[in-house]
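A lone chain, given as structure tokens: the form predicted on its own.
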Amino acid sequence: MAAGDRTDFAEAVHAALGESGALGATVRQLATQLDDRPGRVESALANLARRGRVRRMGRGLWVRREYEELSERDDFADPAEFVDRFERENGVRLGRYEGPITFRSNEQLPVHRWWPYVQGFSAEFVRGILDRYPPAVGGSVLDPFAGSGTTLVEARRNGWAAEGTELLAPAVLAARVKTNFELDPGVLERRAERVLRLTARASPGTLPFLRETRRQFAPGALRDLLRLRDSLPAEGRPENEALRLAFGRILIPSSRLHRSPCLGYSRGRIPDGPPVRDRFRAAVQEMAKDLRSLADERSRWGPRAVVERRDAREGAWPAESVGVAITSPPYVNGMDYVMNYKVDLAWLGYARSYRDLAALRRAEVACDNLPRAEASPYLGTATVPDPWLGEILEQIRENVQKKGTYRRDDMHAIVHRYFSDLVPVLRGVRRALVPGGRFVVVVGDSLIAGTYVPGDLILARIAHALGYHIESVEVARSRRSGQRRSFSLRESVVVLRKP
């Protein structure tokens, strides 16, 4: 192509972007405009970067370079806009929570670091809401997204009764695991070594059902755990429930993958570690340490936790039996926990296809990887939880129809269908907490479409509607936007409190 040719191409690709304006669009979107290929697209965008004239945002987002801020859109709302109203129409200032917590700071904390469950937050954070709402007597804690067990483990450590449901079931057993504090830790290493002499005569068995078993796993990695898991004793007994998450444990430090948070394959060449065998011995010896260790604490402990897999929406808590309940739900649009611990749940044996993977999907609270007909019944916005709700997802789908092409063009739907998946969840909260009992919840906003979506904010707003007192809300750390990396997000913490 003559250099006149790719000047002018490039032109063409810088108006088609400022017809975006301050949305911006993908590669993919302006191929599709300009009728053309993605590479040469691709290529026109990395040379008008080179001349400052366009910017790559986050996920694939370019905008021209003069809408670097939505700011510069007539009709974006932006967080400061929300907060404001915020207080003056629910009468409630922003405050600022001191402290960590991230499940970072739980990898290194025995008990906690038998599984790495990365969307948790720190037992820090767990144990300072205990000291600062106990629980009256009789009444206990609960976590009604319970994930890896961060809240219950904290409850009963401190002397609490502890219940908690959760619908991932790799999640489930290291909640279960982790809150048995009674775990024989010398029993536990004898079985791992009876398991390891039968894996070192174990065949390779079959693999799991996920297509790209293969690439996620290097020739004697893989050999090696498909020894190991079926060498695994049956769940039912609590020591070969542990085994069992030792083993879960172990599966993507010996893959080609990382987790941080989201699933997906590690860059460049893959360093080889410690034989599977080895990992394995180390996870139960570092569960046998812990063990150990926690039963110095035996004459604090609380009674047994209480954990089911069970959807939290059911909302089936006994009336007025929690003191506080303390939880992080899924963010608006956030996190596909399905995809992100396939892995765990084909390898330990809780799902045995995709059409397994795609019920549990449907069954978890929305995220944009919900099946369209799930969404289907929320693409209308005269009936929602919140007013404010209302506007943000008109606008979300006017932005998805101005880029033209967009992942989902029910992206208005999905938030939609978030929100109203967590009104059942606040209302069985509110049913179980006794009269002053508290509600303490971790959530995110997001940015979606070019839309702001202030999901702490919408939260707090419902949860009033539904007979809350909103206590406070407090901002915990700042994010940053994947759709548009200079875009600062928040974290905060909502306390509701029933009268």
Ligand SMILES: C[S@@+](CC[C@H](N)C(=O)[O-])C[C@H]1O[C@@H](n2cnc3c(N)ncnc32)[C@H](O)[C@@H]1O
Second form
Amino acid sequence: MAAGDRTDFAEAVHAALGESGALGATVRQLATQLDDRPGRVESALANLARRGRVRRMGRGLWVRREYEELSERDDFADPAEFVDRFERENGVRLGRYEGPITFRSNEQLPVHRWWPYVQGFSAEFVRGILDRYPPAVGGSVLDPFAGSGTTLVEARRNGWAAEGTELLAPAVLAARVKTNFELDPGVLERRAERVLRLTARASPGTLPFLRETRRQFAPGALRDLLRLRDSLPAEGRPENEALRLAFGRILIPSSRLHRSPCLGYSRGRIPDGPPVRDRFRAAVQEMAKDLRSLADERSRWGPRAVVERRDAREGAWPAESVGVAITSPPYVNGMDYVMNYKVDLAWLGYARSYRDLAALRRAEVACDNLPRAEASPYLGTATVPDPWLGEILEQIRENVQKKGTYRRDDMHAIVHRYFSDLVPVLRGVRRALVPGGRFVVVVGDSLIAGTYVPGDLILARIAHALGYHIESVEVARSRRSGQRRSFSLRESVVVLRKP
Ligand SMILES: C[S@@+](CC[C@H](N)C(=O)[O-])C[C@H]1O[C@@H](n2cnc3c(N)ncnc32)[C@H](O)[C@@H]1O
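Structure of the form predicted in complex with this ligand (previous: the form predicted on its own):
Now the full complex is given, and it begins with the chain already shown.
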């Protein structure tokens, strides 16, 4: 191609990018817009980037240099504006939460490490909240989005009755096993050895339904995992559940997959790791070791925790039974839990088809992979659970329309449904709390289609409208937007009190 043609094409790419303004565009979107090859667009962008005219913002998003800052756009309401407005309208100034909040600090901790759940919060955080707001005698601890059971483990270890609801079956399994402190470590180890002996004679059974399985595992590891899966005893007895959890835990490390935090895979050769049987044995031995050390604290344990696989939106917890509720719901436009845990769901037999995965996704709090039909009742923005949300949804809708090529054109409906999903949970927890009881929620904000969404503040405002008092909002950490790496988001601890 002649140099002149190349320059003309780069200018065309620059102009096309200009139409998406501060929202930016991906290579694929530009290629569709210009009806050209993605490879050609990519080299034009690289050329423009060398000349400082465009910039890559993360997750493949490109913007023109003059739009690097979102605040260059007149209609952009930034985090600080919402913080001021929250203080004016709700009378609460944002504070700071000190201390580790993410699951990372659990990875080495006894019991919590049995199933690393990137989306979990830290045990230290839960302990801190239980110290701050200890339930009165007779009041229990509730986690409506219990995940892998961090709240329930810490509550039970410290003497409280604890209950949780969760929809993702592998997480329910983890929470049940982790709160069963009575598990006998000796029996567990003996059963694991029996299973390993059985695997030696088993022939590899059928692959899980996920299409990409063969590409994700080395052939030898795949055969060993299938043998191990088919040798596991059926669910039911507590030790059997623990063995299934140990199996679930070794799946991702035995493959080319990783969670960082979304499920992805590395290209090239699958690195050799320890054999599957050694990984399984090590996972069980770690459990047994933790159970032995836990037994020393037996006199402090609370009663057995109740973990139900149930939709938190049903909100049917007994009235005035809960002293403190501690949770972290999915974040606005955050994780697709079904996509992220499909390997565990399929291998452990909780999902048998893509249809099963879709059904689970419909029940989970809305994420941006929600089927269109599920979002369509939320396309209108006339009735929303908070007035701020009305403005924000309109802005998202406008931005998506302007851009024309956004991932989906009903993004505002997803955000609308997300907050609507939280309403029955807030209502149910309020009913379940004793007067004066707290609901402590760890939640984040988001950037969606170039619109800032203060998820923590909107949740607090909706809760206020439902009869809670907003006691505090404390910022625990900042994190980067996946859409725009340079844009700083936060994670907050919202404390709500039932009057
Ligand atoms: C941020 S995670 C909670 C992690 C937990 N705090 C921990 O430490 O493991 C949010 C959880 O909400 C669950 N979830 C989403 N929608 C739900 C619903 N409608 N009912 C119950 N759980 C739901 C997800 O499956 C996910 O496990």
